[in-house]
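Single chain ahead, written as structure tokens, the form predicted alone.
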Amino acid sequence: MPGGPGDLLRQVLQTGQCVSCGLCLDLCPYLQAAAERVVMIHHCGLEEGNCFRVCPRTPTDWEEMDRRVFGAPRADHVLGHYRQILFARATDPVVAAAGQYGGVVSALIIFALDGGKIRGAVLTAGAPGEMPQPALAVSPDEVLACAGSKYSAAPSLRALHEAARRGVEPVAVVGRPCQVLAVRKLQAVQGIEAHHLAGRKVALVVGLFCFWALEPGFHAFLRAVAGKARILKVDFSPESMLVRTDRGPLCKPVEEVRGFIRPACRECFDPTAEFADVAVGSTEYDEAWNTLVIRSKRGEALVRAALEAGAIEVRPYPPERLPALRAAVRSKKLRALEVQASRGESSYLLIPAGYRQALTGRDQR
């Protein structure tokens, strides 16, 4: 669906739908970042533009994206395409300790760097309590410096343009589900420099489970919670936020944080990065492991090679845990559809009727 900067402004930026993925930044000089927000600083007269084409919150045909990325419509309307779901963790204790849980993302990126599969990775940098920033990591140490969840909406895809300027290729992209969708939309653009950039330079897309990201004010809140203590790591459960500091752990009810959830996240239809090569999240069960969803042939080949090299280890996903994962994802999708319906506006989600019916009907899996 065609559109330009004016449409992006009206449909996304002015309606609170921007997810701050960062991909439109540096595509247009009139779009700039300000505290994890994208703003248009000057009117652009173009009727059509790449900023609109690649935005994850402009109309997206879900069925067409399934065909483009995986070659077929999905059979699973809750979890999307996947080849295998596993528990996984890094075997290197340093890598595992640096990560949020099992350190699988860092382990896979470092393995791909060391093996020459990529020359850099688009990541998100920043210590807990600080405003995260885009980062282009080209060494294992730089990867580890970015490890850990940020629970924020840093415009980290801006680093993809940095990779192009520096001639770093191929690269891996690690991002939230909305950022994964943005990269796939970029790869779908035909006949422009952006397509050339994505098609040649992005060799791997690693998605992160994300049910919501928090507004910039969360960082100040977090610092206030910690006081003079240095924040080491932040984690969430359904009931609470745990802040690990150099003076001991601190706990806050998750209700005190909900006010920081970005409005756009309430309409997100994809909490598990359905268009990634591999998607990684917590297990909600064992803090020493990650949930690893292998989605594409490329992702499967990477995981197999990392296993053979001993960079990661896996174990079967507990069958009794799968219904809980499916229920959480399905509930998030249904809430997103309800929010869209309540707004009475056309959705950025062009979900085919068959997909909707399968999702809203009884889940037999």
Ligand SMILES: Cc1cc2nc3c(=O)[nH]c(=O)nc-3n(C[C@H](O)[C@H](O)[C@H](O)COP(=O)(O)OP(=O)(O)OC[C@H]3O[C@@H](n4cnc5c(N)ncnc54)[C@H](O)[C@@H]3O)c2cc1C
Given for the second form:
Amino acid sequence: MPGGPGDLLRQVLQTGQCVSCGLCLDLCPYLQAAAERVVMIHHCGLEEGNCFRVCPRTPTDWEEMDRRVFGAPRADHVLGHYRQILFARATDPVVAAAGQYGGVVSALIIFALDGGKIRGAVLTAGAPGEMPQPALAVSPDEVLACAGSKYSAAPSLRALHEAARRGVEPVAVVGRPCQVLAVRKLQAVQGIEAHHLAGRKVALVVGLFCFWALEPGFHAFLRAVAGKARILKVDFSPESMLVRTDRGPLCKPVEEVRGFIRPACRECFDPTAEFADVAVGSTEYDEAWNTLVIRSKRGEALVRAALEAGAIEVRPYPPERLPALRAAVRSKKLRALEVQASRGESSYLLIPAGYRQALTGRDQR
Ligand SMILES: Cc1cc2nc3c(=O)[nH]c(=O)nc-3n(C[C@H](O)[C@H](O)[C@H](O)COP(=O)(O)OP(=O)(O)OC[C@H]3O[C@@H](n4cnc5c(N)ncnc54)[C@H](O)[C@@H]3O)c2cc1C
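Following the display of the form predicted alone, present the structure of the form predicted together with this ligand.
What follows is the entire complex, opening with the chain shown before.
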């Protein structure tokens, strides 16, 4: 879909649709970020540009992306392509303890690094209550230092360009669903300039489940909630924000946080990172484990190798929990379509009519 910086400005930056994935930063010196806001400081005047092509909020042909990443149209319109859904966790207690839940993401990245499958990983660093930062991790310790969820829209993909500059390749990318889509769009760009070949060096894409990310103002709110206590970990249940501190746990109704949800996230159609090799989320009831969705052949090979090496362990996904996961994802997608329709602007989602119809019908699975 052709477009240039002017289109990016009009369709994404000026409409609050930017998800701060970070990929356009460093593709162009005129795009800068401040506090998780991307701004265009100068218009280069080009009619077409890679900033527009790789943005996850410029029009994206979902069907074409399915074919490009998985080689076929999807059979499942709620969860996208997947080979298997499991519960999983890291076996190393240090990794499990550092992780947000079971530490599967960190365990897979460390396993891939140790085995030489990747030489670095694009991650997100930062302590709770502080603004998270893009990070290029090249050692297991650096991966562990990035463990844990930071609930705002850190522009982590900036570190992909750092990897290209430093010659760190191949790399894994860990990101929110919008960041996964951005990486896939980068990989699809033909004839991209040599130093922007970053997308071609991505050997593994690990997606996080994400139903929303919060505005940077959330960090100050969190610090105020904690007061003088040191924040150790933040987590969300459907009803509450749970803050673990060195002075004991704190709990706030999730309603107090909803005002910080990034407007762009309300239009997000992909809460489970549909274009990732593997996608990882919570189990919604056992915080020592993760939900692990194996999507691609590459993801399947990695998980199999990590299992054989004993880096992770898995158990079957309880079939009685699948309807709840499907219902949550389906209702998020339908809400996103509604919000878009009410905004009346052109949508970034070029979803074939069949995809929409399949969502609005009765979920048979
Ligand atoms: C903004 C946000 C919202 C989320 N919402 C949900 C949800 O609604 N439901 C659900 O099941 N799961 C959600 N998750 C995913 C969940 O919090 C865990 O990240 C996931 O289950 C992996 O757990 P783990 O123990 O394997 O992670 P870990 O082993 O601790 O690894 C976490 C990884 O996440 C990366 N990361 C941390 N913060 C960010 C960020 N802001 N942007 C990009 N990457 C980041 C880190 O680099 C690290 O590699 C969300 C995550 C984020 C960042």
